[in-house]
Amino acid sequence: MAKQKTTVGIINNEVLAFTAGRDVELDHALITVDCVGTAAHVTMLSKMPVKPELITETDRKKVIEGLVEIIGLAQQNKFKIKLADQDVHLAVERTLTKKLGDLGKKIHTCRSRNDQVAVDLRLYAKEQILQTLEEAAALADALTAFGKKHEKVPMVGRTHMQPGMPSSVGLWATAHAESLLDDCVSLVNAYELNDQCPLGSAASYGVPLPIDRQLTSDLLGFSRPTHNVLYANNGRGKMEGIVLSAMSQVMLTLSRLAQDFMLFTMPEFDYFKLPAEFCTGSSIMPQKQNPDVCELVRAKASRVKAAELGVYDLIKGSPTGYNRDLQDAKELFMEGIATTRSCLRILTPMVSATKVNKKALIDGFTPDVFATDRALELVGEGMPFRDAYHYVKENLHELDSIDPTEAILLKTHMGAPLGLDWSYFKERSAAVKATVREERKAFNKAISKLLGVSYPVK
């Protein structure tokens, strides 16, 4: 069978397809991350204080320089990783092999592709993070305002999907709202646990020279190194899942909204009106203008809950020390991410273009779902609760001419329809969106001083 020859050695080409997996297209959107790490790692390289040198600081601005190229080139699509790199170290490494002949030979010193695709997937993590969390604030703001525009519209509250007592759109929005904020949470813990630089672990027990760990994760913008070298490379796949198990809870979010739009929209219920662009239309039926974002999203939560155990049975049985196996959670985590942001892109200016039919949520309520209300009324005029239920079960004839407006202008405490506290959801929106400019603002600063040049590289 052919054989190819590639940096590591001659593999068979079958084989090497085999291993290669999907890497060679996957690592395209490590290009940039692959490049800052080994930026790092360079100028560690070149402080180390070791005889005769191992890098010199002008080998370090030669290799900075081709990095930059490279990145480059990668915004512009022009980088190429071939089957033969099998992933986008190995092509990097190439690449400045080629350019810098003996120099490129020298910058895996000390590090193990296994240590690059584990920080590589901590910087490309940092980021996706971050622009969830943007967009999670964007979908929170839009359900806020939203719920503020119709605040006062009567809702039928249900349990059991049964009529059950008055409610709001303003409150139903809201709720969502404040899902997605306890999500941001979540997601801000997932970062926090994230952002820590597992570069210098080599192939997991460390190296025989002084490396500075400390140093490389403070030229990538991480707020600490992880520690132990064994579990900096242990570490892979628990904190992909780590990721995807928030991402996971954005998505519950998400799907329990898009259920409520698809019941919500029925004749039956007319209390929405989807945008119809938002919507699509049947080959047969004329008519039909269909739910599918709203489908989709409750579909695709299941899609991002089955990468995030997939993670989990790939590493559950793995023993200490890198194996294989981790190759296929790349696809899941990139996969997971990318469904979950989509997601959140989509619903956000659906929300926003949807349309309340105030009449069909009025006349969506029957005397009886004033009754706790009615019960609770007699209550405060004396009657033991437990009296005033049954009287109340016993007379439902008596609620008749209650107004729904009237009845949720009596609800007025904290988290009510009528205590809703605007400012709790703008605050905490806003938190959100500082946390991200501030962390945004630091890892960029960090990295351009790093490369030489502004980052994000133009």
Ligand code: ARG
The other form holds:
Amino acid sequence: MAKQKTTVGIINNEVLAFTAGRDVELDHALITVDCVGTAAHVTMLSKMPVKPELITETDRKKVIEGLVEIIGLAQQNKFKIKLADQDVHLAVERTLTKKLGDLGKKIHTCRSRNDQVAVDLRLYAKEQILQTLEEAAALADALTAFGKKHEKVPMVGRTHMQPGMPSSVGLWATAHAESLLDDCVSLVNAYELNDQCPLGSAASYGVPLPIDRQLTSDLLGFSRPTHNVLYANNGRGKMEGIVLSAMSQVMLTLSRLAQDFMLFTMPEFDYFKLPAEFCTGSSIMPQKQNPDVCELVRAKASRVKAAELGVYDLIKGSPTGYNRDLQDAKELFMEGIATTRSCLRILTPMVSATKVNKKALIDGFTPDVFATDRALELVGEGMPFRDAYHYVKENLHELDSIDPTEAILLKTHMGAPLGLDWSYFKERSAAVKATVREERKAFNKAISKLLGVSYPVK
Ligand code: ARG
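After the form predicted alone, can we look at the form predicted together with the ligand?
Complete assembly follows, chain above in first position.
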């Protein structure tokens, strides 16, 4: 069988293709962060107190210049990762060695591809989580605006899918908004756990040269380095699982929102009307306007959960130290994040353009929906609750004349249909957006300083 020469030895072609797998494509998403990680590592090496100096200040500048050039190429989709490179890490080393000769061969001192890919994925996750938070806050805002606009529109509140008590469109919409804001807390937790630098942990067991892992972490704008070098590598896969688990929470909210839309846009309900441009038709039934977006969001929720479980399964029996199995978590990780983000982005404009059919919502009320409210009214007049309950049960006919619009006006306590605190939603969403702004600003500042050019590189 044919073989070929690679940076790390001669490898059979079939084996090379099998082991590189999808890295040759997927790693294109990691080129910039890989260069950023290398810039920090080389800067740290240039400050290492050894004689003779491993990397001089002039060397450091040359390497950084080469890395910035690669980032520029990546931005124009012009940086190629070849099969013989196996992955982005060796593609960058090959390119720098071609440009800088022996200096290029020094950049991998005191690190391994294991901590390198681990730091790349954490830098990637950082930006992806921030984007997800921004998109989730935008959808929470859209739901809140929808709820506020239809705050006083009555809607039958259901349990067991059966009519229960008078509710409102505002309550329905902001229930999903609040869920999403809680999901943002999970995303921020994932962000914080991810915000630890594994670089310099090398192959997991420390190196016999005085590297400064705190410096590397600071240069990359991480909040701290992971402490134990073995855990730094064992944490790969675990980190992806934590992030996917937060994504999966977001998808759970989206799937239930999508399910509600499918139900309440059925002609039999007709509460809401999805914008026509968010529906697709049938190739045979001319009249059809199908809620395909909602169905696919529901399907994607399963796929993101499957990605999370997939990563879990890959690592649950993984022995300590790096195992190549971890490479297969990359695809699940990237796809799970991309899927979640695409669902957030498609639902936001759909929610904003959805129409509310007030008449259908009011027509949906049958007198029995007021039974509990009536019983509580009797309680207010002094009757014990159980007696009031039985009285109303036996006299349901007395409920005929109640107006749903007026019924919800009586529910004014915290979080009830007319007790929704709009500033609560606004402030939580604003806090998410502020976190994103601050984190991004601090990160861009650190990386701009490291690279000596404004980051993100244009
Ligand atoms: N592409 C590899 C991965 O994603 C990089 C690390 C390879 N390390 C190794 N020891 N073969 O896991």
